[in-house]
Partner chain sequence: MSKHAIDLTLNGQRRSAGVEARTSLADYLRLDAGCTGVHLGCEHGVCGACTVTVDGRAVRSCLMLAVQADGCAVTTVEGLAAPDGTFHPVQQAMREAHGLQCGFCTPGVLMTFAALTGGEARASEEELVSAMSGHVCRCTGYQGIRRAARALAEGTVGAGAGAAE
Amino acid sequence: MNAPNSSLGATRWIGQRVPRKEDPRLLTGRGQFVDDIVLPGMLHVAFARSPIARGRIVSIDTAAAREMPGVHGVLTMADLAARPITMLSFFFTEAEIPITPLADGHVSYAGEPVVLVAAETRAQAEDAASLVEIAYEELDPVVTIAQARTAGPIHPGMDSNVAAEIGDEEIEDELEDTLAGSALRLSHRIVHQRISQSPMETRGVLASRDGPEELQLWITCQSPHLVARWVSLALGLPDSAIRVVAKDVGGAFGLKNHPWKEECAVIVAALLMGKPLKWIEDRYEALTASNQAREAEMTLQAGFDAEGRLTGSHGIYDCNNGAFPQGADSNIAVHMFVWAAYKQPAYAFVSRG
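In the form predicted on its own, present the structure of this sequence as a single chain.
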């Protein structure tokens, strides 16, 4: 074997502490996050949210909110309907149930945005939002995977609470014979609790209309090209009509792949009002209204031969998407990763959201 080439300059870094080149700028306040962007004529957004997990909206009274100082707009879903938007999943597919930026006739989770308030300052917007009076007819919530399996559909027109399903729960004969004939057959159930992603920088968006239908977005996101494509499809606009600016981002953890209800409400309202609108999620909103993560259950069977080598496996995976299937639906990625480090001769599964 030839001796290592000591002339390679990169070898000087092996085993050395390497300063992170971005730290001085961020630690001295020279970063630029969404909330640092200020545009002329910009208004701030706050939401009146549902305090209950499930119910019908009986009435909405916005009169007091509209009279508050600095308020430029108080919008319900009836107002946003003037500019249609198609809420998509992570995979750019349209959901089988209606999803709207603001609650439309009913609420499906605690913290769901019902009314958007735009004002000259965030404090004015929050004060006005607190004066919106919403009456509800409360219904029994469906919270857990176990409840979702047995409860009637929470969304009209659905046969069950399964939003998406891939695979087959019944093990096919060939795989069953392999597992049954294995020297060892194990079955294990794993439960992962629900969590909140809680990035240091909460969700935020600044939407500015540029011309009749051009749109510029400053948004805290993981993937600006994905957001641009998602928004263009959701609004029915060409790719060239959407410009997404993502500068510094304070964490994401899967939460910031695409816009959720609040970001879409701000985008549509900005198009309708013709003014730049900014919404920065506060920590209370982040913990109550941001999309949940993780809650999942998996039952995995695996067969091994006498030497401990895998012969085959079958997985049953259920994930709690929450009230609306806007995320990874049945999350087939779990099955792609579960045996990624092993030589697995045969694998079958069912995956449900």
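For clarity, a rigid core is taken as the largest C-alpha set superposing within 1.5 Å between two forms. Keep in mind the model is a prediction, meaning the values are calculated, not measured. Numbering follows the first chain given and starts at 1. First, how it differs from the form predicted together with the partner chain.
- Remark: with the core as the superposition reference, the CA shift of residue 304 between the two forms reaches 2 Å or more.
- The two forms, fitted on the rigid core, differ between the two forms by 2 Å or more at the CA of residue 313.
- Fitting the two forms on the rigid core leaves the C-alpha of residue 171 displaced by at least 2 angstroms between the two forms.
For comparison with the form predicted on its own, would you give the structure of this protein in the form predicted together with the partner chain?
Only one chain is given; partner chains and other molecules are left out.
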């Protein structure tokens, strides 16, 4: 028998223990994570954030922060508005509600960034951010799925707290007859806790405007190309105007698909200020203000015949996506997975998020 030619084709790899090419640099401290990159003249960003879950912003006083040593900029949403950005969903669609990098007039979650401070060191930026005075008129928070059903809309001008809905809560006659006629009809409610992705490397970005149509980003992310496309659409710049570098990434778990409020605020501020700006989220910010995932409730009904074969099913799925969903319509995907491994003659559902 001929020995397999191990230098050719897949036989080189299958069943082999393959040493990873990135290990030597990661084991010797030579990895390049966002916070490891330093640019000349770079400033550091810290945010003044909302301590409350919901309220109207009555006033913002940045005078004391501006006086602090090392501070180069203290920006509110009114300042950032000079360079419009359209924040998009994961599917590159526009949201029905305005999503702004910094809070605009009202806050809708605890930790929402309200004021951006850029200073020569992170410590100086934090010192100054702590001196920003923001007065709020507090409103009742809407935290749970149950509260969202009954509370008035948290976003002014909307008629409910449902950002996306598909399907019908009412079971149509035909399916109802099938379920009612089944030998066994079960109904079960499943509650899934919220997930905080908590990568070891928190979110972070370094943004540098290198020319009128030349933006360079070092960003911890899951796909540099997706980020480049997202940012080009959000800013209305050609693809070729944006370069994204993400050499090493300390975990993402779905959190780092594309930039969100803080990263967008840093990008816009870097464009306006013409200085490289770096923001590295600290763990306190990460656990307070990073997006979270999949707090969900599902009521699933299923019918079975006398032999235990499925006859039909109906699902009611509600997902708490927070005040600013990155992909409100992603809830639909759940129904593709529910019965994926089974032969299911009839299925209907409603999905709300």
